[in-house]
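Given as structure tokens, the chain that follows is alone and in the form predicted alone.
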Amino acid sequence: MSFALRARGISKSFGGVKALTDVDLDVVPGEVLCLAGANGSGKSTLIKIISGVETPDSGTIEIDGEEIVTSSVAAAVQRGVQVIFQDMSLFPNLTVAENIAMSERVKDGVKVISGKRARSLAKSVIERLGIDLDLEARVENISVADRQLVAICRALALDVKVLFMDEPTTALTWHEIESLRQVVEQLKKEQVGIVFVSHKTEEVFAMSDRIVVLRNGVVVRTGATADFTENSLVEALVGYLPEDQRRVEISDTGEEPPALSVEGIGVESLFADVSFAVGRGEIVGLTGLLGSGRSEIAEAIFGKLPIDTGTIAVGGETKTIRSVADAITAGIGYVPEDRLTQGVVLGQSIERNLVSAALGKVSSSAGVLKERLLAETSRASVAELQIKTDNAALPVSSLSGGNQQRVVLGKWMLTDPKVLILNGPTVGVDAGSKATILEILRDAARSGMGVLLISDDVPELVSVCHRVLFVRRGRLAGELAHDEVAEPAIRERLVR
């Protein structure tokens, strides 16, 4: 059997902590291999080593039967290795076309590429994918979903032998995912070896031919996808089988006003005439296809998009919310959809990120940070949220994606919000972290908090939501409540 890529005995440590131990990986031309593992299992480290970002402590890598003695990103690209990283690694100040053409610049070692060449290359890739992107738009001005598409296009801009896709569908709609699947099938016919990383089990079974499971930096199971079941895969990923079923407790708040009430709110050209309420102790899901207006509604309630019409009330009191500061003062917290650019400050410590929205709790009346109180407060949050770290003074960038998401959640929980809005809180996290985060939301609801959950993860909505609201073209388009909240009913409403 020929191999597009073979890695043997790959080991890597960071500061004495073993990230990978004697990992073997084979990539076959024309095959989709799922590299599966919980957050912190070593997947990203392995990908960075093979793509030349990191150097292994030991082990060998062969591409097309040729061993790579020394590697770099440029060398990997020249040998036909391309990676779509989870953080996308785009240049926000460059246009879409310039970002897509960046792979050609790296491969050829050129410092300048003409705008005409960049646009031509970018146009051919997006036509291949069957998607629509504004090639002249700056990446900093486009949506998270479009950034993900730009990252995918950049990776496919060159002829590839091995393509690593690290959570490439995180922010994509079903239609866009289907377009990507069609491209994957074409690449398989062209004998490209594809390594696919995803925490979505449904996606893993739909797209992969073979699965390799990493846990704590070690390969614990490998085999044909057909040899796995959903339960056996999840158990291999986290070492146990998390409970994943609908558990919704009905709270009785009597005559108390709802935690959140919005009446006829609208933002011109984005959404209009939106009215709903979130009771105390209630978890309400807000869902719809990407571009439906669901995220914009959340951002408007949080003051990121000042409303043109309508009113917002918290705990029965009408609030004027024209900024994020107004929303925080009103008792609203918001976990954004992109934790890396909107949720955490990667260069700052875990503890400072945790208290960043509630500095008054750890500061003197003069605004001076009390280090001892900072350490005590963050230590309690780390324990409560089960953040996996031995030292909260370490930078938050040292954490896996799932643990970074817990930091973002903890940051807003420390503000003691009356209303907590979460936009895709479990996107890109493993099954164990997802179960933990959802249980934290249940606990928040038990304490009387109102929770608004923006998500297109149907099992997640079923698992925790008392009610689910649907958004279509900037307007509410229906509701499911209590026993009506089930996967078939939600999926049916989404595709209408």
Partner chain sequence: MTDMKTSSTAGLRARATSLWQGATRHHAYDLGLLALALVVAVVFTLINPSVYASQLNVESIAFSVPEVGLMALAISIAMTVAGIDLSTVAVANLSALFIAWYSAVGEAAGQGPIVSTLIAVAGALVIGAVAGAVNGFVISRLKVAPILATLATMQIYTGLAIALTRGEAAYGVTAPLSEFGMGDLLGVPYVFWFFVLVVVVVWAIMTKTTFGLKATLTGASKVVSEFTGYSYSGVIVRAYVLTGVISALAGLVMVSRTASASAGYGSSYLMLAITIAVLGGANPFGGRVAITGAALAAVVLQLISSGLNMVDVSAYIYQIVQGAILAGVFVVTFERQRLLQRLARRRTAPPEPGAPQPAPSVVREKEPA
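Next up, the form predicted in complex with the partner chain, please; the one we just looked at was the form predicted alone.
Just this one chain is shown here; partners and other molecules are left out.
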């Protein structure tokens, strides 16, 4: 049997922490292999090692029967390895055509480049995918969905032998996903080995031939897709069968005004005519594709991106929100989309991060910090949110992803918000932490807070949300009421 890719005994650790232990991965030409694993299971590290971005501590990699001796991206690209990275890894300052042509240039080792060649190459890939992109636009000026398409085009511009796709469809609509699916079928016929990473279980079952499950850096199960059921896959992923049943408490808030209500809000060119309310004690889901405007709506309510039109009311009172400080004063908290760059300061201590949004609580009116109060407050937070550390003076970077996210949550809980908005709070978080975080949200709602949960994690939405709102191209596009919230209904509406 010949292999497109054969990785043996790959191990890698970062600063004493093992990310991968003795991982084997075989890819046969013409198959679609699904690399499954919870966040932090080592998928990304494995992809980076095979594509030469990272060097393994031990192990061997063969591509098309030939061992790669020194690992470098250039060497991997030479042998026909291409990766569509989750974060797209594009050049914002270069044109679409040049971004697409970049990997060919690296592969061929050209010294003098040709703009004409770049355009014709880009054009041919775009035509093959049957999509539409402005070749001369700079990537920083195109939409998120278009960027994802550019990343796909760049990987497909070359004759690939092994293609990695790390969550390539998070911003795409059904139509675009369908084009991609056809290209994948085509590539299979051309004997390309495809490794596919996706969170969408139905996508995994529809597209893959075989599944490899990684957990905590170890391969825990390998088998034909047909041998998996949805339940057995989930069990392999997290180690147990979680009861992510729908657990939603209906509390009767009577005639009380909603915790948050927005009326016809909009920001020029980003979103328009958005109206909805979140009751006290209610958890409302807001979902849509990547780049649909879901994050912008949240940031507008939070004052990060002040609204041009409409009104925002908290607890029935209309508030003028022109800045984040206004929003915090009005009683709004926001757990942002990107924990690492927006949520916490990694290099600073846990306690400082925890109190950072509620400094008034731990200082005198003259602005002098009360050290003891600060320590006590943060200690209480650490206990309440079960943050796993024995010293709150350590930097946040010493915590795992799930615990870091709890710090962000704790930071906003300390401001005693009336409304808590969360944007993808469980992305990159292990299964245990995820359950804890969702439980914290239920508790918060129970105590009368209004919670707006922005997420594209369908089971999560089903698990905690009273209602789910949909955003498409900057506008609200429907709502699922309490008794309609279910996985198939959400999925179907998402990509429509």
